[in-house]
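First, one chain by itself: the form predicted on its own, in structure tokens.
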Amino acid sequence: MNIVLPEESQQDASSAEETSLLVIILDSNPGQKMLRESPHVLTHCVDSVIVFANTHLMQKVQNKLAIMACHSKSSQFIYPDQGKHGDIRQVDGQYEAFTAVEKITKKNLAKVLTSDGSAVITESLLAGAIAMALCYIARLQRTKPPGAKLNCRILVVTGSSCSTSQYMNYMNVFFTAQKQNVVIDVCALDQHLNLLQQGCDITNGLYLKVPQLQGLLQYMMWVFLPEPPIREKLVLPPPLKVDYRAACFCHRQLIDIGYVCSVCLSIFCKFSPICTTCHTVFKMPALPAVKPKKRKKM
């Protein structure tokens, strides 16, 4: 006997097999300009990220979460970790899973901040952190149960400036995320980030420069909490014009007009007879022909 489910029941059954994975990359580099001026801002950002992460878990039982800390020399996962946490209990009636997210995240983040006692470096390894997140997502995609659907997205929360020295790394992770159907969202806390804005446009993600840091949690709930299929039905901030300037391979500076190698497509701001990437030798441009001067008739 064949039983046909109603349309709503079929939608519920299909949605129950879908899992939404959110990987949050939190820039914890103390060399960020806003943290050098106001170190207590990091506490506010961490608390907002934790509440946002718990809200994501609260939306659906199948939802999964991972949080990374990005530093000046390394990036690592601070939630979940491999240790067992059977001693975590309710605090003031809070759900145990939410308590675990808060305690584990803060404990591992404190280890990251105290382990790096070197000089202050303003550049954060955001491209490397995104690459690690993509590897983590690829592993979960391979180990998921048959028939299950895993919707993955990455949220980058940073106050650092865009480093053109990581241009090639950024482009590699952006197009890898596009191939894996992973959406990259960026929440800029201090200044506009041109390269990360390109990544959001390439992967159909959202880019937001937070107008007021005090309302960080409200902006994250409004813009980044809804999943990509739902965002089309919401009124979100209008997209900004994307600056698609490329960085030259010689000086790592954004340029409007440059020279492109016809073999490896490397970009240079000045003409070079030899490509420094693939070592191809080009012909020198011919000098303009000099016309002989006409002699005056006597």
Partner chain sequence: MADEDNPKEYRWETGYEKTWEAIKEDDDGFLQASVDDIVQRAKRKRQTLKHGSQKLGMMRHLYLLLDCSESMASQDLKPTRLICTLKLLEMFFDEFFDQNPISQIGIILMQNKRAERVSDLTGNCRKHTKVLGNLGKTNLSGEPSLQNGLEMALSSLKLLPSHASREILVIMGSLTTCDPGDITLTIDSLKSEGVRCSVIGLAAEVRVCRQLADQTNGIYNVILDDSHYKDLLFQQVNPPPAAVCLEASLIKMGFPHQPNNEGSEEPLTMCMCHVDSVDEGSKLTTGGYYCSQCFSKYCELPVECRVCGLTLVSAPHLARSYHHLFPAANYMEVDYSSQTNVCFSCQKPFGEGDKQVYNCPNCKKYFCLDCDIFVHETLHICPGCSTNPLTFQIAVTH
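Bear in mind that the values here come from a model prediction, so they are computed numbers and not experimental data. Rigid core: the largest C-alpha set superposing within 1.5 Å between the two forms. Positions refer to the first chain, counted from 1. What changes on going to the form predicted together with its partner chain:
In a rigid-core overlay of the protein, Pro39 has its C-alpha displaced by under 2 Å between the two forms. After superposing the rigid core, the C-alpha of Val49 moves by less than 2 Å between the two forms. Once both forms are fitted on their core, a CA shift of 2 Å or more is seen for Ala247 between the two forms.
The form predicted together with its partner chain, contrasted with the form predicted on its own above:
No partners, no molecules, just the chain.
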């Protein structure tokens, strides 16, 4: 359903003005199953993400980076931030920019983690975080110097499960990303994510369920580091078939045959006389092959 023509190979002359922006969305919600069972896993993930992010920056001087934390009650950008960081100096001969990514990310993430410690919310609002990332990308596209080319992608790193309560939000961000030529990659750490997998398929991104968390960094380097145009030439995990069945609005179950409201296109698994979404009252289904006899006027 989504045919995107392969980028013509213009790597030679124009490559100087080409910039790659990578927005990483890190699910830091302490309510996700993986972190409830072993909270220390987050440190490992953050370290892997930072090394991965720096490798992206290292590939080309022009490459750009943003990191977001998707937390239980809000999502926010943790790198770059609005603050001034004159105090970050070289450590052990490490390039300052890399040190900055690590310091700023960890500092802001710590702020996020300590900000709300109350009730556990198990659902991570990833669709909203992607919506923010798309607004951010749209701004950079608007303000880039004329003639420059900015290739954008979003990488979601999460151990949450997929929730159908965000279905509409997910679909809106996927279609927007598709329109804006933003690739969505998903790195699932814990559970299979059917909805996000659909997003990868719609936007030509890659979906990977990491088999072993210890190897996270290696998997990320192998699968997600190459730019989308280069990926065609690499040996990557074979694409899985995506299940595009509908979930009914009434029970959130996947169905093969359903009933669709002609006014609002809501999907139901059984016939009901009234649409619960738009409150339209339906006429009863016509009985097949029995034509109503015309009543003669008395």
